[in-house]
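In the form predicted on its own, a lone chain appears below as structure tokens.
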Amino acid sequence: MDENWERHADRLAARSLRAGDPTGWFEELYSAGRAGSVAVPWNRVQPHPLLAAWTRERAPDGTGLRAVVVGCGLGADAEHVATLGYDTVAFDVSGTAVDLARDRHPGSTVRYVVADLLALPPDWLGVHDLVVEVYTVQALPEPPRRRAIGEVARLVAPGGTLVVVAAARGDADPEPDGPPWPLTRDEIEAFATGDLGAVAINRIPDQDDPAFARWFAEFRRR
């Protein structure tokens, strides 16, 4: 292993973006991680703490309901959602990420699928009672980031809930040159479209670095 995966990601993303391909670098990065040339990226074994805290507080019962995890990576968030009783599908644009998630969770009830947020299967739209998006949209430039926000929202069923976790950026802060692109307040509010309304949008400072903050947002469709 000869390189930090985040530096490798920056280089791959820059090359992919120059080629007009905003998502192709994910597969290259996960493939490098599987090959051992970099550490496996986004290698979490536990659900994101903000997602876990929300489920402890709300104690949702997913029995008989459907959930989808956007940009699932290695599956930590998807496995957590499945423990709540949801019939869970989790997707990633990287086939290698999906393979690694399946290998990491043998016998899982989660259906891990290769899919592109920018070209969602039509039968996924408007049918999920819980949609979880953690750090996926912020990995896309603008465009197509704003379009991706709308695509996430389209997954939510009537009466369903969308939970979003993202790094936060002030409206006056300069946009970074490369990923991630922390979301502004305007971008986090953009998930609320049509009859999908915001329940709560919280900006949470990092305990160890107050200069860094995350959004935790909950939306519900009428």
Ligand SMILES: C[S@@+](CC[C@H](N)C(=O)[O-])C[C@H]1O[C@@H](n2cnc3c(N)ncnc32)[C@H](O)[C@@H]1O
The other form holds:
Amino acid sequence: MDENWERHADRLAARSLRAGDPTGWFEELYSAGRAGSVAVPWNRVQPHPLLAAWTRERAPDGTGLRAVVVGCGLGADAEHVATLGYDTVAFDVSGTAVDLARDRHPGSTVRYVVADLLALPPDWLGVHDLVVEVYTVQALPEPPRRRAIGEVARLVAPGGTLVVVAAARGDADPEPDGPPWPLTRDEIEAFATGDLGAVAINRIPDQDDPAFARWFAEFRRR
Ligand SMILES: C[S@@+](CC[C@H](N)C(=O)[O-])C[C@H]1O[C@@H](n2cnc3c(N)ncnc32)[C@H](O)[C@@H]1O
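Form predicted on its own done, so how does the form predicted in complex with this ligand look?
To see the whole picture, the full complex is given below, headed by that same chain.
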């Protein structure tokens, strides 16, 4: 293996962004991971702890309901959501990520699909009772990050819930040169649009590194 995947990601992202393509590097990175030239990126096998804590507390019953997982990567969050009973779709812009997720979860009830958050299938809009977004929007530069926030919100059905996990950036902190771009308070609040209102927006300091914090936010559509 040549180098760690984060360094490779930085290089691919810089080239992709210079070429005006904010998402092309994800496929290149997952392909390099599958080929073994770097470790497989974002190789999480457990649901995100903040998502898992939320589902433990709320114990949502997804029976007869639909869920979608945005930028699903290797599928750990999607599999968790499916165990709650939701009819679950999980999508990623990288075809290799989707292949890896399918291979990793044989027999899964989750439908893993290649799709672009910035060009959503019209029949996905406003029909999901639970929308889960973990670390996708923060992987995009501005533009199109603001638009991506609005697109995530459009997936939520009337009465539905959106949960977002993202790294947090202070309002006075400079915008990073490359990914990730931790979200400002203004950006996390921007998921609430129209009749999609914030239920809770929590800034949670990292246990090991208090200088680092994450947002865990929940929104509900009236
Ligand atoms: C930082 S990774 C996080 C992956 C996963 N959510 C996790 O937490 O392990 C961001 C993911 O979003 C995907 N992604 C980026 N832009 C996207 C877009 N426009 N539409 C769909 N997926 C996208 C990437 O391919 C990648 O899998």
